[in-house]
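Below you'll find only one chain, the form predicted alone, shown as structure tokens.
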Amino acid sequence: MIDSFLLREPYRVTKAQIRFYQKYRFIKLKNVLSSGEIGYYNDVISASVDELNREKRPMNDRDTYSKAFIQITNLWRQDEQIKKLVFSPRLAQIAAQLMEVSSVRLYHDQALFKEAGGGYTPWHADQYYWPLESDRSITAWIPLQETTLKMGALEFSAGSHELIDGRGLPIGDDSERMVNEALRKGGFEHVIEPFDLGEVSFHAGWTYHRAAPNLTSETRKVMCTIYMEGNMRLKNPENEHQKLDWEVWCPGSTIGDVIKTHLNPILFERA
């Protein structure tokens, strides 16, 4: 067990960080966690992950979702160290101060493990899956390792939270071919750039990313919170992929009303 610190601290995020936020939808924080905090949840989630996987196959096997990453979610109630991390106040807040809003609740979170020799993750925006009324929702990208580029590191296309076109496909063959098409016709800068240890990623719903495949030996291993606004309404799904995550993240819910169940804590709020 560690003692977190840097968990529970705040975070300072500058004004010039927020107008970068606002302008491209994803911004890069180095200093984040503390390489003993990183360290210590690597071993913690990889032991999770390992005991939850149930993906078998071997590569070949697989289509080009299930070639991209092992993915175990809401390990918050799997694990209480993991728990404070999904839960801490130091990042629920830099989620809050991105986003310009007063206060966030968790949507859910997820471990995403690139296996070695794991395969390219199409283009896509997150949000296409989420049945939220607004676009005021961010993910926390937390790698559990320095990430370089040969390892899959997180790709972002700047400003294309803007892109109208694409959002309607699901992650896959097409959204990779078509979402590319679409931001080079519309001229938006491709970001990619390795992880430095600590170093955590936030990107909007709608912000369109990718990553390259894993041509290391090692699992390139990543954990995810994802935050939406504290007064997030549930809107009517609009595809079939928005129903399951009704069902899953936020059962109880009413179409319409604040997304507020045992599920969806807030986990910062502006005093």
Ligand SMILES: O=C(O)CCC(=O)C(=O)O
Second form
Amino acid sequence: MIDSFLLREPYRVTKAQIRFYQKYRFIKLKNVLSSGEIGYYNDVISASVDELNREKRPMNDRDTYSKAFIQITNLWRQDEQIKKLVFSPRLAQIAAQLMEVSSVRLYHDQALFKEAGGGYTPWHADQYYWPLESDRSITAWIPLQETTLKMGALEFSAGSHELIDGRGLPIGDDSERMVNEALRKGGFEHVIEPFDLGEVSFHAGWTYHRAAPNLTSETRKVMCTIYMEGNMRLKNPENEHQKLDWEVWCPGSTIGDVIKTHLNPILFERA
Ligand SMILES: O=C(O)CCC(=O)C(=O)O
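Okay, that's the form predicted alone, but what's the structure of the form predicted together with the named molecule?
To see the whole picture, the full complex is given below, headed by that same chain.
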């Protein structure tokens, strides 16, 4: 049962927070969701992930990517309650305000569950995987519990969207090593902080981020919604991942045109 309905109300994003996001291309915002909402969505999303997860291999038999998390995508299509979270104007408006755009669309959602004993998430930038023309994309990373450093809280490299080296690397041991070195040489600040209950982070498509292994006995449960500016156009895919993303997340869209398939509804538009 939800004890309060923060999702129904707008969140006040300050000018200073927008400036921070524009400069560093990530931000952590407190009290975005109430403890009741978190508890509720923890139950609903966990049930969906349990039902849909096909990863049964022991940790030792998996590669680095599969050790990092169980990934279940577009849960909004599975469950009406999850759709309310993914489509919530509160979160979409934050995304639009931080990116300084007048509207945002859904790119897709995903649950990322780092199991007890799960491995690290290597340094990477998400937009390597996305056939999106502009850099106006953003992920809301929504922890479904208080998230300590030992569970693998998301870490950011502040301002690293400016680093071009490493943009061609998929998630893996090479990206962890090579991006880490490039970020260190570039002098970017590495931000490692736990997440309070109800705290949500937002990071841009080209911002480098990673997470430590989950050293606890509890699964680190996170839901993500990925937004793009309302006028985002499809670019000619630059790798196989981008081709696949085109087929899966915006099927039928045309290169050079605004992406507006049935899977990419507008979730917020400034009046
Ligand atoms: O949750 C994680 O460990 C990684 C999250 C991530 O890479 C993302 O949300 O883009």
